[in-house]
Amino acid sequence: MLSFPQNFLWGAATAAHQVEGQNFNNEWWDWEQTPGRIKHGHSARVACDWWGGRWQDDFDLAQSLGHNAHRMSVEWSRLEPKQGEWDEDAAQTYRAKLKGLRERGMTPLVTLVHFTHPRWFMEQGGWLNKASLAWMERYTTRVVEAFGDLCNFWITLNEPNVYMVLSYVWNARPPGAGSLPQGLRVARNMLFAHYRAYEAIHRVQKDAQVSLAHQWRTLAPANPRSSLDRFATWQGNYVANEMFVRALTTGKMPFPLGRGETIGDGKMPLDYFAFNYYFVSHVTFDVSRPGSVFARLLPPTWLKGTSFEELTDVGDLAPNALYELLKRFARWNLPIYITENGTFDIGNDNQLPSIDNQSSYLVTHLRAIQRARQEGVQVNGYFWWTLVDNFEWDAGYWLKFGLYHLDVESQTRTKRPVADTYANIIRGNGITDALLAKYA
């Protein structure tokens, strides 16, 4: 048995875009109506029906699992639909669901921003625009008065690494950029934003733990003996996650994005590390890809045989590179919470037999952050991404990655057999023997 302490916390991640539906005032709805971007067409009108009230049947399913703990977002769009005006309505609507965690038992941990901006904010160049760091920290202090009474756990911005890549740089998410230099600048103020939202949050609720969720995106060389992969792979890797990191823990911002110019106070902004933790991703060196730093991913080999071989921004499975992770970062001496693991039904597409893929991640990833507890790493909690299946970005609802299917015609939830596992694990507060035999 692999026993967790008692109070560790347990649950799924969500985000509003993802699962509200009738979101309609952001630039995804916007890139969402044009032909092509989304995969088979499909949309976020109405998600998981979240804002059609179907979150209450959601967080009675999550409590019926045993989750004490819930991630989910609030939608700048909905709260601040025009530049300086906030909706009562919808901030009502979000402290109920608030509430609704609160009264099932469950511990809420809300991001501010999860990729989706209001149509002003992005009329007026996003994150581009230096103006940006004052208009996150207004909302910020907005959102923290009006739901600071239900909630002490704060994201302020969740994976700006990922939202520079795939929005800046690969121009595969809105605005589509496809500009390394405008992801950089981009990153830069969201950093700042981060540092400025921090202190807004504790001007007004002093006991605040805050962080920023950054996705961890594990790379190694293709062939290691190559000196061209090797150096793709330390660019990449720089780019991704160093300077993310370093500029978070060190107070200054590091090059590319500055010249070691300190941030704010130069404190660390960090009460707690959240990370984000999926796949390791395999790199070679391509000439013709300057944009990505010469880093070109090679699609997953756990993959072949199924519709889903040539996802090439999906890794190879590896929880080892978890624990090592996890090992790095002990040395800050902060607390951890993995906000965001997990993995896709490969055989949602019903060319597949029926298998469980999940529960196999789930516990070996698992296996890997108890080891990184056992030698001190203060790890928790976790949350699985994600409870129902939900609209995946430019995947639609292709990517299954919840521990309930979801029929979005009929909006029926099915258990997949992950949820049971999970279950298993929340209500023993720790993996048994058998799991360990039957998953790992």
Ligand code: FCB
Contents of the next structure:
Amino acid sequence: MLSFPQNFLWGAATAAHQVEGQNFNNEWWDWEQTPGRIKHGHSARVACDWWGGRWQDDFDLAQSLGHNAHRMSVEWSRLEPKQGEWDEDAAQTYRAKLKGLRERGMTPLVTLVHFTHPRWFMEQGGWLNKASLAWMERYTTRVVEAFGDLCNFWITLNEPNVYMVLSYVWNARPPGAGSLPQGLRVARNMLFAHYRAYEAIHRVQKDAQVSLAHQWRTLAPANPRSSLDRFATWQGNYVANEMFVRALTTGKMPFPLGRGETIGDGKMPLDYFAFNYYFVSHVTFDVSRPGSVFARLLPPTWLKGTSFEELTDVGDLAPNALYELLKRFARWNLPIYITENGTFDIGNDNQLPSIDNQSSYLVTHLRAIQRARQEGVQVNGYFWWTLVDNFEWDAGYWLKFGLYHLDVESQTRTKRPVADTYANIIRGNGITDALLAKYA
Ligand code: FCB
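Coords for the form predicted together with this ligand, given the form predicted on its own:
Whole complex next, starting from this chain.
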């Protein structure tokens, strides 16, 4: 048995736009109106219907699996639909959700911005506009004043690195700028905004725990003997990971985001590390891609022969890379939470799963975490992405990461085997030898 400590947080992670439905006031709604942008023409109109009240059923499901925590996000475009105007009805709905979590014995972890922004924010340039720092600060202050009695565990921004790449460097997500220089400006302003939000939260709430969720993208050269592949990997890793963690851990803006200038008071604006971790991507040098620092991601080998083989944004399975990540960040002596980890069901597209590929992913990644814990790394919680299949951004409902399968039309939830595997681990607060023998 590989045991975890008694107070370990076990949960799933969700994000407002992906589960709520009826989110008509942000850039994603506008973006999805153009055909061809979302896989199979899917729409977030209904999603998991949380705005229609089904969050209650889903929180019941999480409770039934033994979860003692849940990561969710609040939607800025609902809380501040017009610039400077706070929507009290929306706030009450979120209060009900946060209370709903607490009543079910789950600690809420709340993300303030998870990829979506009010239309008014984007119309004024979004994070390219320096004024966004002040907008973020005001929004954050209101959120913590409104929900601070129900939550003290916060993430300011979800994955600025992924946002920078998919929304600005490439064209996969709104606003689809296709510009590395714009991406770098966005990243710079988001890091400054994080700092402002970090300070704002602590002004309102003394015991707050605040972080920024960074998706750690492990990159490896496709051909380790090729110096060009190694060069592209080094550059990709610097832009996707290193410059962000450097900014956060040193309190200074590194090149090319800045010239070493101090962010705020220069202290580390984190109370814990929040890492989202999925896969390792293999990188090859591609001279035709200067805008992507000459890095091209290869399609993962484990998806060959499945209907997912075209995916390049997904990498290969590498629980060991998670272990290495944790070991590396141990030296800051901050608690670490894995705020997203998971994989999608590769069973037949719209059918229920024929093979349970998610359980072995869960067990092997938790084993990697436990190994790091045994070596002294303070990992205090784990959030599986995600509870119920949801609107996976540009992939629509095609990628199904849920512990529960969702039929969007009928809104029926069906439990996947991984839900029971996870519940078994949570119940015993550890991974049994039987699970290890079966999956690892
Ligand atoms: C992460 C996002 C999350 C989800 C997973 C699969 O980049 O934070 O919303 O889409 O990927």
